[in-house]
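The form predicted alone is given below as one chain in structure tokens.
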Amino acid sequence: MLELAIDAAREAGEMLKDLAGKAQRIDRKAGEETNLVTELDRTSEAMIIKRIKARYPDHEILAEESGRNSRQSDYRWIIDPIDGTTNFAHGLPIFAVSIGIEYRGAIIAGVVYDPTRDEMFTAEKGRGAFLNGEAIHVSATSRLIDSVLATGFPYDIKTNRGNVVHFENFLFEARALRRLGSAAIDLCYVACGRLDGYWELSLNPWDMAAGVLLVEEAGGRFTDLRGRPGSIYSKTVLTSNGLIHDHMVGVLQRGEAGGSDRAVKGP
């Protein structure tokens, strides 16, 4: 199944690679003014699903644009056809195709393909994480002040501003913060040590199904914001190299309690 996921992600990614910033139609999802979808999201998703159905017609599929099919199966393919659609639509070369495979509630394989850099991140449960076939590992950074972190912000940020407080708090605790615009790439970068940690408050299963497995298989840690066992069906995610994890939980908990150097007020 991993090889099928790799082939499907590569095929879709190759189609997308030269089309960044060239989408003919850009729509907005219902009720989310800044949440974009292009005709190429749908084309990429259809390509991936077609490949899966040809090999595994009885498997369940959960995909960002078409939702969940009616199949009942021990296996579920979780697909994000373009993670980083806003970047893609604006021609920013930070987007990826993400495919996770779930078996009886556990993610057993994951693939994230960044076509711009031709980087294929892969993982199987218990078998490690890889970038273009070479083993990858999380960083060895042990202090938060020496860490580079990433996060993202929800589409409803005008009314859901909690992560603004967390972002501000981490500005004073970490070496640097980044906001790349693709959760899948953020997670891969934690897995390969380019980032030391990543958190976000409002994700969907397809955003992180493959990426969190990559982090864990690369030796990292995946929890909710309070340090409890993580779930791709929870909106929140906290991943790190493990060494700075508890410190990150502490900063997030301070933010949840309203602790910030400056009060962040709503509009």
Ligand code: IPD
The other form holds:
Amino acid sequence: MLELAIDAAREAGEMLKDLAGKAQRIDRKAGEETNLVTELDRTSEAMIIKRIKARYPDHEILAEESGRNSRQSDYRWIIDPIDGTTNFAHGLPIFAVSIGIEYRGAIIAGVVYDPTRDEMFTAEKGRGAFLNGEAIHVSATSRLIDSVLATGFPYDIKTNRGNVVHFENFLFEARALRRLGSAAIDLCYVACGRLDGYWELSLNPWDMAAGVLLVEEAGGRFTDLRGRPGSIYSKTVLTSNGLIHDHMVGVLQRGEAGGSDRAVKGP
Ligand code: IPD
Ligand code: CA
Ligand code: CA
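Next, give the form predicted together with D-MYO-inositol-1-phosphate (IPD), keeping in mind that what was shown is the form predicted alone.
Once more the chain from above appears, this time first in line as the rest of the complex follows.
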């Protein structure tokens, strides 16, 4: 199954790379001013689903653009056909195809393909994480002040502002903060040590299914914002190299409890 996910992600990713920046239709999702969907989100998803259905017609599929099929199966394929659609639509080369495979509720395999850099991130439960076939590991950074972190914001940010306070707090606590615009790539970058930690408050299962397995298989930690075991269905995600995890939980807790640290630490 991993091989099929790799082939499907590569095929869709190559198509996206070839057509990136070329004229295409861009729509807004119903009622959401900033949530875009391009015709290539749909094309990419259809290509991936076609391959899965040809080989595993009875498997369940949960995909961002077409939703969930009605199969009852122990296997569920969880697909984000373009993670980083806003980047993609604006010609920013940070986007990926993400495919996770669940078996009886546990993620057993994950693939994230970044076609711009031709980087294929893969993981199978219990077998480690890989970038283009080479084993990858989380970073060894042990202090938050030496860490580079990333986060992201939801499309309904105007009414879902919860992460703004955390963003501000981590600005003062870490070496640097990034907002790359692709949760799947953020997670892979934690897995391979380019980032030390990543959190977000409002994700969907397809954003993180593959990426969280990559982090765990690369030796990192995946929890909710309070440090409890993570779930791809619970919206929130905190991942790190493990070493800075508790410190990150502390900052997030402080943000939830008392708002901004600015009065204490900032100008
Ligand atoms: C989005 C990206 C972004 C994250 C958003 C996601 P999409 O996914 O992963 O980085 O901050 O929360 O919705 O819409 O580009 O597939
Ligand atoms: Ca996504
Ligand atoms: Ca998407």
